[in-house]
Structures are given as structure tokens and as C-alpha cells.
Amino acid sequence: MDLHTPSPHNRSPVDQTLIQEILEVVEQAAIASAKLSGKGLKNEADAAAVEAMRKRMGQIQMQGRIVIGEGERDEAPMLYIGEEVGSGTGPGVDFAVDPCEGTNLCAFSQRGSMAVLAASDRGGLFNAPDFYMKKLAAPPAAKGKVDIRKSATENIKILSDCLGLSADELTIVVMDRARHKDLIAEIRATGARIQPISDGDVQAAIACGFAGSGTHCLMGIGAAPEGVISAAAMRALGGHFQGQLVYDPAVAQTKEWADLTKEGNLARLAEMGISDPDKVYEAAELACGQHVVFAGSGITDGLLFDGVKFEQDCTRTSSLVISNLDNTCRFTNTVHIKDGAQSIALS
């Protein structure tokens, strides 16, 4: 046996067959959600994506487990944290899923909504609590040089040096939130440009890993579960990603935490086994499995790929799969042919 070929007994559960099926999972979720795009029905669009993702996952021969999902079991009837998915036989695989990332974007047919997931070997994804996370994503050239503990001003100077671009040529993505008022002012003071987004920071984080995307950095606070999915993609891309949990409601500045306290959140983290709430996590810690895969399929048009297009005889999806199994990024345009189709255009 070739020394570089794993034996059947220690082969990773993440293989090319699983990668193809994972692609189909996000495609089906995107199609289901896109049918409701622009109708102002964010909850219904999310539910449709969840059901489609769960159904396709159930057809995969695996012992799958949701480690990041739609919430706790009592809050989410499907794809809840701890739910088992797949046929129940075969390899064990952990999943972090966001069936409709950017529900508001989908509901109002705005750019950037997509169906996403990350997969890894058992125990290979950080079990992110339902918290917020300070994030920093940057291109591979700046990996290990920018640092979330540095100021925005310092990191923009480092980015400028690493990329050979002046500050006023850099575009920094920041979620449009009240908590980022000071951050945005500091970034603009360096001369860098701000690209505000209303939701959906996963695609923005990943875009930092591709030259020519026009996105050079993601800064600011977003949801922690999406941070793990972003980390999986950026680890496979070789890009920079760091995350630090946010537990102080005064920092998060979100209405969902209006009745919570800093002390209560710290107690919750302790119960989850997180002894250092201020720890800065690198991408390889948030997605630590031997093999990690990211898959995303556009619901609406976005930075990296188009949204779902419905035609008379087919439905078209645009997707991206990133894997460290074979160090590849696959941009995939798929034509889903309808029954009785008469004519399929080339594009």
C-alpha cells in the first residue's frame, strides 16, 4: 500500500463522495429558500431551507451530528444542536450549518444570502455557543501578521504592507451596527474604505481569501456560529481568521441580549466548559479536524457567486466548495433539469 494512501481503517470520513453530497445539500437548501426570496417571509424562507437541508442530509450514508445549528432542541424542531443526521450507518461527521445565512437578505431579495455549512471529522469543529464573536478575516498574505488584539489602525497598516496597496485602496467590510460606530470612524480615519453589510458576514469573510474579490478584510462583531463556518473555509483557503467571544451585552449592543448580564453570560460559558472567555481562537482551533470542508450555495447574488435562477426548463445554482482534503476551491454552476424539459440554454 502507498504510504500516502490511508488504510481503510483510518480513512477520514470526509472524502470526495461526501464532498459531492455536501454540495447537493447546500444546493437544495438554496433552491428551497430562493422560492421565497423577495416575499418578505424570512422565517418561512429559513424553515424551507432547513427542511431541504435536513432531507438531503438524511440520504447520506453517515452518522452525522449537528454541532452548530438552528438552536437548542426546544427552540428548533429541525437541525438543532446535537441532532443526528444521515442514514445512521457509516462514518461519523460533525456539521456546522446555516441553511439560510442572511434571512433578511433573502426575504427582501438583497445581495449576500446563501446556504452554508462546514463539515469535519468528529470533534473537529468548535461547539460555538449562541454568543457573539469579534472577528478578523484577511488574505493569506497577511496571515499571522494582522492580529485581532491590535487596533484597526495597526491592522490596516499591516494589510497595506502585506498587499502592496495604500490604505485608501483597501476595502474593509463591517456589519452596519451601532456597536461599530467607533470602529468605522477609526477605519475611515486611516483612509481605508468601508463596505457596510446589513447581514451575512460569512461570505464577506471568505471573500477576503480570494484576490480580486475587492474585499481585503472583515472586522467587527457578528454571530459566533457563523464565525466557526468562516474559520473552516479560511483554514482550507490558507487565509487569516481569528475569533474572540463577546459576552458583555454592553459591547454586543443587541436587543436579543437586553435582559442578559455580563455575569450571567460568563456563567453560561463556564457551564459550557469555556474556562478562558477572553481567549483568541485561530482558524485551526475553531476548525481543528484533520479534514474540513466548507460548502456554500448562493440564494441571492453575492460577492462570490450568483443566486438561484429559475427558468422554464431548469433551475440554476452557483456554489463554492473549499476543502483541505485536496487543497481545492471548486466554483460550481449546476443546472437542475425539470421534468419534461424541452430546451436548456448554455447560460
Ligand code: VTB
Contents of the next structure:
Amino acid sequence: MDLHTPSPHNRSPVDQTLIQEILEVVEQAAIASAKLSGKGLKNEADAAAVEAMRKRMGQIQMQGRIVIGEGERDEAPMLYIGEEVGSGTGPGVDFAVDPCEGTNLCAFSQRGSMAVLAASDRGGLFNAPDFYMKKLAAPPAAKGKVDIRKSATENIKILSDCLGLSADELTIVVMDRARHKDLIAEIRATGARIQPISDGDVQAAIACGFAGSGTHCLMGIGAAPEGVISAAAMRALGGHFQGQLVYDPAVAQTKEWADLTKEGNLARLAEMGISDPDKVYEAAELACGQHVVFAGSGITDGLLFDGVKFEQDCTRTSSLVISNLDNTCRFTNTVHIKDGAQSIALS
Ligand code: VTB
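Switching from the form predicted on its own: structure of the form predicted together with this ligand?
Every component of the complex follows; first up is the chain already shown.
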């Protein structure tokens, strides 16, 4: 039997009704944080998105569980790892959430912030530790051909061949961080173009899956939990995504890890049951569920969709849902009509 066609007696917990509700979850989170966009209030924008996401999730008939969220229970009052969400009855669904991905982008009204989540049947999303992750994302044509174990130079050559583009026609997105100094120099030496971003590597990774986004590859080190959300999207749309945990503070080069040591981080990973800290995770391992859904809604305008627009009679949201249930990418513009609305403009 085709594993992707559940029998009526064994219905998948991820069905079209759930997918519609998941879309509303990210829309509500995007609207809530967009109200704080540009105010320089990073934590407040995040908190507003978290609250809205949790509230809408609570209305879904499911036994939802957060596997990647705002952090451990003692540091996050809502959407913490292990929190049960939903009505408490119905199918079991696992979620990886980032209610305000790119909080700085939202706080300073810059491009690329969005409310995102990935959903799957139970156990279908890797319980990523709160570490850094080296990531490689590329279009479907380069899937399984580029490899995170290879050098940037080799991968750019492979990308060129797979996409039929010369190096100087390729755009490689890299986060603007001190840790990427050598990587940026290596990419430049190949002749490829670099698009530096200050934050928001989830959107950049997913954009690689779409021809016409102007983005051909994401390279570099970002956060590991969000890597699972990128992996879910890329797995569902057939793009390339690989991740490898980073445990050495000398590699991560981040203030957050100023007091941590490589040995201490390795011990933490071992405690978490990660026996091979150097393992390269494929998208289908990070998001291994039978059914995997990604949903993202723009807070500010971005590469794939616009941000929230507040108008007199309505609020508009632009979102993307990628699902391997029916192999679709749905770009959705929703008009949320306000009470007493007089007229809704076409766009
Ligand atoms: C970056 C940023 C992402 O995590 O990956 C960040 O682009 C972690 O890196 O949007 P720094 O600690 O160096 O900022 C995210 O915020 C989530 O992946």
C-alpha cells in the first residue's frame, strides 16, 4: 500500500482540516507581532506572537505537543518544550514552532520576519537541542548532489552544474556573522554572489526551494531548533536541506556561548542521548514523519510573501503552507474582515 495514502481506518492525524487550522495559527501570530513591528520591542513582539499562536492552537481538536518551542519549561511560560496544546482530544500532532522568527527583523521593521511552524504525526520532528547548526539548503535540482561535508567551493560548482548557471549568476545567502568570515571569503573566491542577511535563515533556506526567489543556496551556521522547521519545509517540497550540530564555541563565535566549553557542550549532547555529535542530518531525518506540514505567515515583507497589512476595513496576511500530504505549496492571501467593514478593496 502507498504509505502516503492512509486508509480510512487509519487516518493520518495531519489532514486538510488540521492544515487549514494551522494556517490560521500562523496568521494570528503574524498579526499579533506585526502590531509591534518597528517599535524596537523584540521580546514584546515575540511574546505577542507566542500568545496568539497558543490561543489559536488551543481551539484545535487535537492532542498537540510542542517538541520545539520557546525553550524549556522554566524559561518559557508558553509554548515550552513538552507543553500540550490543543483541545486535549483528537489526533496526536507534534509541533516545532517559532512564533516570531527573526524577532530583530520584526522589532526594527526589516524584511524577512514571519510566524512559522512545522507539524507532523507523533515523533516526526527531531527534538533538536538548543545548539547551533551548520546548514546547507539548495533547490530540488541539487538535492542529494550538494553535500554539507563538501567545501563551499565544491558545492558551488555542483550547484552551477545542476542549475545551469555560472558562478556569478548564483546567489548564496549567508548570515552576516563573524563566524562566517572564512566562508564568505571562500564563496567570493568562486565568483558567486553573496546575499548577507542579518537574521532569518529559515526563510532564506526555504526560498532556495523556489525558482524565481532569487536565492540559490543557504550556507552557514544558525540556530538548530529552527533548522528542523526549515528541514520540514524542504522535505515537503523536495528541496535539499542538511544540518550538522555545532558544539564548539570557537566555531559558533557567539556571545551567548562565552561561558561554555566544547567539552561541556559535548557532555550536554551525550546527556541528551546524541551519541554522534558530528552526524549530518538529512531533511528526512530532521522531519521524518509520514506527513509533514510547514506553515509560515509574513510579519514583515519577505522573499516569499508579504507581511501583515492593516487597512481600514480589514487586515491582510500572506502565507505559505507546504504539505507532503498532497504535495502542495499553497500561497494564501487572507483578508480578515473587521466588524462593521464598509468595503474591501481588491488588493
Ligand atoms: C540566527 C537567525 C535566525 O537564530 O540563525 C539565529 O538568523 C542564531 O544566530 O533567524 P545568532 O545567535 O548568531 O544570532 C535565528 O534567530 C533562528 O534561526
